[in-house]
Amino acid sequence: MADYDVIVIGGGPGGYVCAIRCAQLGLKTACVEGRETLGGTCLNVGCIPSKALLHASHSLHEAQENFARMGLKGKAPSVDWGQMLAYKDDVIAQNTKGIEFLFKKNKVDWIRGWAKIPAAGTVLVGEETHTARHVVIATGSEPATLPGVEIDEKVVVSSTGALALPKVPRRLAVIGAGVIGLELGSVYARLGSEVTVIEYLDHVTPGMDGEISKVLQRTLKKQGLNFVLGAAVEKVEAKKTKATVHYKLRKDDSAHSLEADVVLVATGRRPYTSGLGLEALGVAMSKRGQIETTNWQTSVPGIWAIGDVIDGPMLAHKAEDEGVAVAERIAGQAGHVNYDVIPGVIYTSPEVASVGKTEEALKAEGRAYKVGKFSFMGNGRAKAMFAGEGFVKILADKQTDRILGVHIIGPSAGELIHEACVAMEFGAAAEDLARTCHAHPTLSEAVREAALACGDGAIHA
């Protein structure tokens, strides 16, 4: 008889959620995690610590720029970087300890160490062998880099190193204008760094709605971030206290260089499957290093995979949904994930959030659609918060009015997007949102006004 019904490998958002859901469904469950704390990249060196620094640096910006305008007079606060990092570490500790508590509450065994799968149904951790009817791989991802760019986590850093620099750099070069690069670039720009973002494409935030992308870049530029677009980084020369980034502009192949005290490599992430023994097992892999799955089942019976190691956006909440779905399938239920309604958020200021189709995608499909937009400048609550920059944009089917996509740049966009997610899960039309009463004064009224704009027109525009 197997030791467990399910062994989950990886204690990140996908893994720990899967383990807890398995236990809730009556399955004897263990989770293998080699870090000293649970929570994976997200809680330890990703989502949570970066949001702590974003919150702290945004609070500094508010004190410097807006307090006096509201009659809050006094000397602007100075930055104690050591204390800010201590605050960040405390936030991490609270969250990771919370996961450990949830494991105990749900009777999930935490097997400490790094796992290998010598055979289906068998997991080797150190010298100990454990058996299970089902094994779920949820080992996440690691930072990717470029040829000619070696990360030392001192001068040339990944997002992990950028969250624990010994001091705020005077000059920061960011390679990559995606979510990680823009969020951490924003943090250090607010703290006084001269930030330059170098991006291979001719626009920021690849895959985002084009109009939102342009507004975000323009807004961040006003906040002090410099952008070099259409630039191919060839190498980074690192010394003890500084580095030089060498790049060529794609439009004319001209060579350029940029000196910085720290270089942040934010060129995406890649699946982390090292040491699992998947090749010897015969687990099918894609050319991009992802585990190939059908309904989260790998090519080897009894072995499942979720999260960043499989196809799809590398998002913690996507991994969580997959973890729940796999647990329910193992328990004989009908686990399901709606990949068309997975929101994405960038926690800059203003925030950016989106769900569903972009205009570019709809045009490529040849689908007839209509657009409803509303600016936060027409929203009373936003203006009271000095947050009138940005807008809500709803894309709806031209014939049926069904909501196809929602894109927001503005205050609390990451919270506002979920009204759209719920509406889309139920197949709602823009008119359904427009006819739903929204409390006044709230930021969410901007979503309703954008929905109204899909019909006869917004009231406050």
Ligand code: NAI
Second form
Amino acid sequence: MADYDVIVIGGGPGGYVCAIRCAQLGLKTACVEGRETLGGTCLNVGCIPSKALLHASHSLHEAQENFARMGLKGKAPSVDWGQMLAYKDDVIAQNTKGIEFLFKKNKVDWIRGWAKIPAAGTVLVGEETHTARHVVIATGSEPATLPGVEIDEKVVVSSTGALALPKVPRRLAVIGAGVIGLELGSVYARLGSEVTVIEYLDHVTPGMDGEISKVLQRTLKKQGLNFVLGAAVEKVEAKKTKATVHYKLRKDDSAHSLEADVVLVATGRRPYTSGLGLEALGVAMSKRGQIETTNWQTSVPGIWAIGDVIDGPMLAHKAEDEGVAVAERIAGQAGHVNYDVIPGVIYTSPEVASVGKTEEALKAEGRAYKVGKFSFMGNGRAKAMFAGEGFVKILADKQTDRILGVHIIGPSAGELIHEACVAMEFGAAAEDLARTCHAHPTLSEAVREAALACGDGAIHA
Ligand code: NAI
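Show the form predicted together with the named molecule, please, because up to now only the form predicted on its own has appeared in this conversation.
The complete assembly is shown below, putting the previous chain first.
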């Protein structure tokens, strides 16, 4: 048994960041994690491994599509799937060990095992009871499935199974055209699978700016992904080596089916809180299974919650920011998260990134806005990279010119978006971005041009 100032439950991006910041602020801190390695879903079976496979499959695509055009001749590489998975596992190991090192460096104790909270201030791990003035729940989320669909992680897989398939499937059916479906669908399409994405809505990526969503779907279609939109999956029948997906088209209620060797279920995630004993503790929960919080404090004093278990987008960086804010509050500081400026990125090719309001949201609010757009076709650097497809779109207040939202589809969108985030944090006007000197030739010039388009006009359009 040990006594701490803070015990963080969960070693994912929310939890480990919170624990490190608590320790840096002079609090005696432990983090409970039951997995063999730290890093949670993100590092072990989420963001990091999927980015490794996206990078590898994108490199293959580059070799197949663009090398010869640049005078790089020779046979395009073939896929050694075993080696690609080994590379992915090595990337995971480097990252998870890195967190272990950071824990040691910052003197955060890693308590190995699964935690229960028998009472506020007490955390039970296995047979051992630990005490703490503050307990932070950062237990994340798990894949949500559909009624009539059973995930066996062999033929019917979640993102976890999709990152470790024994071979590249000939036919992959993806249920859900959200972030996971499109990222992993892209990976397998590039590796040669015949990919069909079945989506309930009549567009991909719910919540995204409509114009960007359309261009993304069109581009992915060109890359070989098939889409069945407006279709509700009702059942998946799995056999040993294949499965049949049954769905109904919403427009006429007609029934259809699709056969695949692997079915990826990517219909969202749900908060993971089972086993913590929250019901007995009386922690207030929402109908959707999220822990209810006010400034990350649950209804039970001394117990906090952050990340995927509470309201808001299920994003690692949102959880990290909450982790820092909670650490600061526990240390007596004024921890804060600006939920209006949380970027979202989809790591397809081209990438998609957005921050702030979409055009649809501004219309619904009845807010007067202006749009500045710039195509990557007008950006020299993008053209040299065969990446002229896509654009930057800046939405600014019609009267004040203040930036309200930025949406990018194009090369390195996930990096470019942060210029917009910083500008928005400083309450910048589009003109502030437009008058900032941008190095030439860079992709970032497209952001400046879009800002110029909010005023007197872009130069290279
Ligand atoms: P999602 O919520 O992004 O998309 C799920 C999709 O499934 C929706 O478009 C929905 O309409 C569709 N759907 C639901 N039921 C259906 C049915 N019966 N038939 C057909 N379609 C159906 O969920 P996803 O992609 O599973 O991601 C889960 C979470 O993980 C999200 O919150 C996402 O933000 C996060 N994530 C973020 C990443 C990133 O930031 N790059 C990468 C991976 C995941």
